[in-house]
Amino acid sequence: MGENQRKTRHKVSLIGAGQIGGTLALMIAQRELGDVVLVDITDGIPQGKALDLLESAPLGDFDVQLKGSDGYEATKDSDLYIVTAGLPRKPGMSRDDLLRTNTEIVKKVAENISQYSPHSTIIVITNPLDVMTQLMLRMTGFSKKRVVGMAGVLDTSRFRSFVAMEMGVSVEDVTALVMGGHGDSMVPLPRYCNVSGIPLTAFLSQEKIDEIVERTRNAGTEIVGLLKSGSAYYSPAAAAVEMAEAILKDKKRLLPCSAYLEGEYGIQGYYLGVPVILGAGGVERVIEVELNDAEKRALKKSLEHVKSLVDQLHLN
């Protein structure tokens, strides 16, 4: 392929070449969303993973460029960054326990993104998700539309999976919505869950629905407990790729993401998981769905938790 042709591709840079980063690189390459740059501070890891993936291309039937680097120069003029850099959770840890360490990491990442790709869009995966996304916005000075957090897509996927498992139906027929912060205070909304348009309540008892809601809230912790030496990576990567494809292909997908709110849902100046239209402009529109009193209280409780972490970093 000639150099001029190669320049027409999107360029996606993945900051962090751990389990999520490596899985992201594979999924992005398989979908041919763009050329991929893997960046990690551990020299050899991003280069090795990129080369390994590149050598699988003839067998995987994809044709994109993959490059690994321990510096940011290779990411210059990226269209999209997906940030996974940070410490993963271990058993007994909450996402909030990662606050201080991951704050310093995200600050350095933000500085480099601003320097090398000032017109890029950023998807943040680093935990605690909503706070790290707000920190990224502050440190880059980017438009709120171009800094978005991956949370609701993953949480909703987990909710859909558990419903499908319980009912013995295809996950493709299950629609759901999870809002709020990415953590124990997230807000799954059974009222907006259906199976091929039929409300969830037509199939399951309230007790069973409550069990699924609780399992969704604790899904990440459940995986951490099983793995014992890390946290989930297949499902977070798949969720971020869903968002990346919506942005790079300007698909105008309606997806639950962590977005910066300026009055929507009565929330001012914080990132929180809400339904948005995701396209080439990033978060192009926040969708406000009707919430009943119980759902409003749950969303407010989730916001208060996010606020407490944001206040610790003095971001507002």
Ligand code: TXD
The other form holds:
Amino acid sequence: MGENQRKTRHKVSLIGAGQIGGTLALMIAQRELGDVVLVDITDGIPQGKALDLLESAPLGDFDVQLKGSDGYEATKDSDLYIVTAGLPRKPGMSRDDLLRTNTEIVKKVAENISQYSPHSTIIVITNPLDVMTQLMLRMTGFSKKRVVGMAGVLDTSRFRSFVAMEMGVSVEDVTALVMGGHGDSMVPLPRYCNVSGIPLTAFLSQEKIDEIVERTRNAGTEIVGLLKSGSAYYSPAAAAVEMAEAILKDKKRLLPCSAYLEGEYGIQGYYLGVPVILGAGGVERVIEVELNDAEKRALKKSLEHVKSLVDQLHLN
Ligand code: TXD
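I would like to compare: after the form predicted on its own, may I see the structure of the form predicted in complex with the ligand?
In what comes next, the whole complex appears, and the chain from above leads the way.
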């Protein structure tokens, strides 16, 4: 590849080539967001998936380079990393049960990213999400704008899907907002949900809305229960691609993401899901929306949960 070409094409490295990593590679290639490098410790998997995808390009109507590797050299000078390396949940497991194993994995990933692409932006997907994102920030020493966690876009997409299903309207017309940590204590905000500008309360009873909130909280567990051998991957990949596109195309999207808070919402020194502006600068701004007392309490409870895990790792 010539020098000129490299300047006009983005390079996106996917650390972890499992269910989400593989799906991400396909979605990124289909949207031609950049050349893709897949990295995994399971030898043959990243190479195999990259080659398989490459061979689908003439039929899939996309033209990007795809490479698989068991080392980080191939990721050198990436613009963006999306990290899924780690173990997923099995039935009966909570996201927090993954803390110890995934901590060791994320530490190694962080070392390599700092070494090979010190100016990159990182989207973390590995669970338990908010804590692993904080660990990534600490281990890379990157600016807080450059390390962001994916959870809110997924949780919000789940909420929107359930509203659309319930009302029999297009998902395109439903907007929503889910804040807080990525776990059972997440904070769906029906007050900020509307259907083409009309508040949700105009269409659905409080009882129905409560049911949708509950289903959203348990949506990850619902999929784990059905799949039995892992967790959701199509929707998490789609959510991360939405964020990747916002960053790579400098779209300034307003999306709920796990961001490092220094005073916003009265929170100091923790990652938590909040609305942010996502663009070429990474997390360019945290948006503070007005919350009522019940919503504030729910957000505080969610923070307490994230804090308990962060404290276990002595990250603060
Ligand atoms: O909303 C969210 N943030 C999430 C998070 C939604 C769904 C799933 N979420 C979490 O993503 C899940 O709990 C896991 O922690 C990650 C990845 O889920 P995925 O379903 O992709 O798991 P897989 O298929 O097991 O893939 C993980 C890959 C696997 O191929 C391992 O070999 C690899 O990670 N792995 C590594 N790659 C590179 N380097 C190291 N050290 C490594 N260790 C494992």
